[in-house]
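Just one chain follows, in the form predicted on its own, and it is written as C-alpha cells.
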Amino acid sequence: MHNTSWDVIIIGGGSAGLSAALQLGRSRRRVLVLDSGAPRNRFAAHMHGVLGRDGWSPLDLLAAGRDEVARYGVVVEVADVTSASFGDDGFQIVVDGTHHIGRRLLVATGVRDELPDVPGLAEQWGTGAAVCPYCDGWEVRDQRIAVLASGEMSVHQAQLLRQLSTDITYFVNGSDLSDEARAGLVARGVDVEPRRVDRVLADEDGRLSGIRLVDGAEVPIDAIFLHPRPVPNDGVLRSLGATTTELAGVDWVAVDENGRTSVAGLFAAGNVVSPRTSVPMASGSGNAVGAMINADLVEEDVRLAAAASGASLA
C-alpha cells in the first residue's frame, strides 16, 4: 500500500472545506482534500446572497474554488470518506490502496436534508421548494407561497417571507401552532390552512402547481418553503470519538470558537457542525478554521524546531 503524508486532510470539498485550503495553501501547508461530489445544494440551479456570485450556479462556484486552490498546490481528489482513524504519525484515510496521513484532519462534510414525507415533495427539493428565504425568496416575490410547517422556524419563515409577497398560505399539516403565532399570523394577513397536506401537485412539466389536502380540496401555488430535518454528515467525527451537543432537537459534534472538536487535532467547520446554511457562512467558517489549523501547525514546528535543537522554550 503507497503512504503519502500531508500536514492537512480535509474531507469535504464544499464551501467550507474548499475556504479552508485555500487558506492552509497559500500558506503553504501540504493539502489533500477528499469530496464526494455531492453537496447540499447541488439541486440548486443558482444561489443568492453571495457577494460577487450572487445568481451564480453553486456547482460553478465549487469548480472555481477547485481551480483556486489548485494554484496553491492543494490536492483535491473524489472520494467518499466515512471513517477515519487515528496513530502514532497522525490522522489515517485509506482510500482507493493509498494511506493518507495527516498531522490535522478537518472534516466539512456538511449535512443533509430529511425532508417531511410529503407525497410529491421530494420532486421539488431545489427548484419548486426551498428552505431558505434569502436565498430563494425574491425570485418568487409577489407570487402565491405555501410555508409547510416542519420545525421550530416555520411560523418564522412565513413571517419572513410575507416581507415578499402579500399571497403566503401556512399550512398547519398536523403541527402545534399556539395562539399567540397564529395571531402574529393572521394580524399580517397569512393564511392559516388547518387541514392536513396530502400531497405536492406538479402540472406535466414537473413545474410545482399547488398542495392537495386531506380532502381532496387543492390550493395552487407557485413555490413552498420548508423547513426539513438537517442531519449532519458527521459519521468520520463521531468514529473519532468527538462529543456531541444536542441544539434543536439535534446532536451535533461539539467545535469551539476556533473549530476544534473534543480530539486533539481534529477539526470541523460548516454546516456539519452549525445549522447555518448559507454559502457565505461556510465559507466563513471554513476561511477562519483553515487560518487556525495553520497557527496551531505552526505552533507545533517551533516545539519540533526547538527539541531537534535543544533549545528551552521554558
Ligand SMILES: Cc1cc2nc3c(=O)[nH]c(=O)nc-3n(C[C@H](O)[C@H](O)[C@H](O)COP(=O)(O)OP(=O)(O)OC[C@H]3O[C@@H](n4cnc5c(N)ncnc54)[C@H](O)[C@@H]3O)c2cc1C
Contents of the next structure:
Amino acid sequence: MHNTSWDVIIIGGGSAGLSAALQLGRSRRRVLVLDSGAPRNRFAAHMHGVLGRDGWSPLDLLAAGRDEVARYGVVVEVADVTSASFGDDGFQIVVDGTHHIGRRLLVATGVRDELPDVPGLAEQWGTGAAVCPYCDGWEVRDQRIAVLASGEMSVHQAQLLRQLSTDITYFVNGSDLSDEARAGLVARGVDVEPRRVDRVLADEDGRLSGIRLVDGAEVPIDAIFLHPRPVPNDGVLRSLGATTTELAGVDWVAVDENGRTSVAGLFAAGNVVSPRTSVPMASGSGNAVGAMINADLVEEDVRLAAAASGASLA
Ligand SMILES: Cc1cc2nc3c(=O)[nH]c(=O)nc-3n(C[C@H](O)[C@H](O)[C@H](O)COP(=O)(O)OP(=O)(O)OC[C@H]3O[C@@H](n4cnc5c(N)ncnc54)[C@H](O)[C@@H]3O)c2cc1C
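Can you swap the form predicted on its own for the form predicted in complex with this ligand?
Full assembly next; the chain just shown is listed first.
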C-alpha cells in the first residue's frame, strides 16, 4: 500500500474544515482534506447572514473555498471516511488503497438533521421548511409562518419569528407548553394551535401550501420553522476514544476553546461539536482551530529541533 504523510488530515470539507485548511495551508503545512460532499445546508439554494456572501449558494461558497485552499497546496479529495486509527507515526486513514498518516487529525464533519416524523415535511426541508430565523426568516417576513414545536427552543424560535411577521402559528403537536410560555406567545399575538399535525401539504408544483391537522382542518401557511434533532457525524471521533458531554439532550464530543478533544492530537471544529447553526460560526471555529493546530505543531517542531540539535529547553 502507498503511504503519504501529512502535517494535518482534515475530515470534512465544509465551512469549518476548509477554514481550518486555509489557516494551515497558509502556514505551509501539508494538509489533506477528505470530504464526502454533503454539507448540512446543501438543501438550500441560497444562504443568508453570511457577510460579503449573503444570498450565495452554499455549494458555490464551498467550491470557492476549495479553490482558495488549493492555492496554498492543500489537497482536497472526495472520500467518506468511516474509520481512523492512531499508531506510532500519527493518525492513520486508508482511502482507496492509500495509507494517509497525519501528525494531527481535525474532524469537521458537521451534523445531520433528524426531522420530526411528519409526512410531507422532509420534502420541504431547505425550501418551505427551515431551522434558522436568521438564515431564512427575512425571506418570509410578513408571511404566514408556522412553528412546529419540536424541541425546547421552539417557543424561543416562535418569539424570534414574531419579530418578522404578525402571522405566526405555534403548532403544539402534543409537546409540553408551559403556562408561562403560552402566555408569552399569546401576549405577542401568536396563535397557539393545540390540535395535532397530520401532514404538511404542498401545491401541485411541490411548494409548501399548508398544514393539515388530524381532524382534517387545513391551515394555509407559507413557511415552517422547526428544530430538527442534530445528530453529530462523530463516528470517527468516538472510535478514537474522544469523550462526550451532554447539551440539550444531545451527546456532543467535548472540546476545549481551542478545539482539542480528550485525545491528544485529535481536534474538532464546527457543527460536529456545536449546535450553533451558521456558516460564519462554523468558519470562525475552523479558522481558530486551524491556527491552534498550527501552534501545536510549532511547539512540537521546537521540541524536535531542540532534541535533534542537543539543545536543552529546560
Ligand atoms: C436547510 C439549512 C439551511 C441553512 N442555511 C443557512 C444560512 O442561510 N446561513 C447560515 O449561516 N447557515 C445556514 N445553515 C447552517 C449551516 O449549514 C451550518 O451551520 C454549517 O454548514 C456548518 O458547517 P460545518 O463545516 O460544521 O458542517 P457542514 O457544512 O455540514 O460540512 C461538513 C462536511 O463534512 C463532510 N462529511 C461528513 N461526514 C464525513 C465523513 N465521514 N467523511 C468525509 N466527509 C464527511 C460532509 O460531506 C460536509 O461536506 C443552514 C442549515 C440548514 C440545515
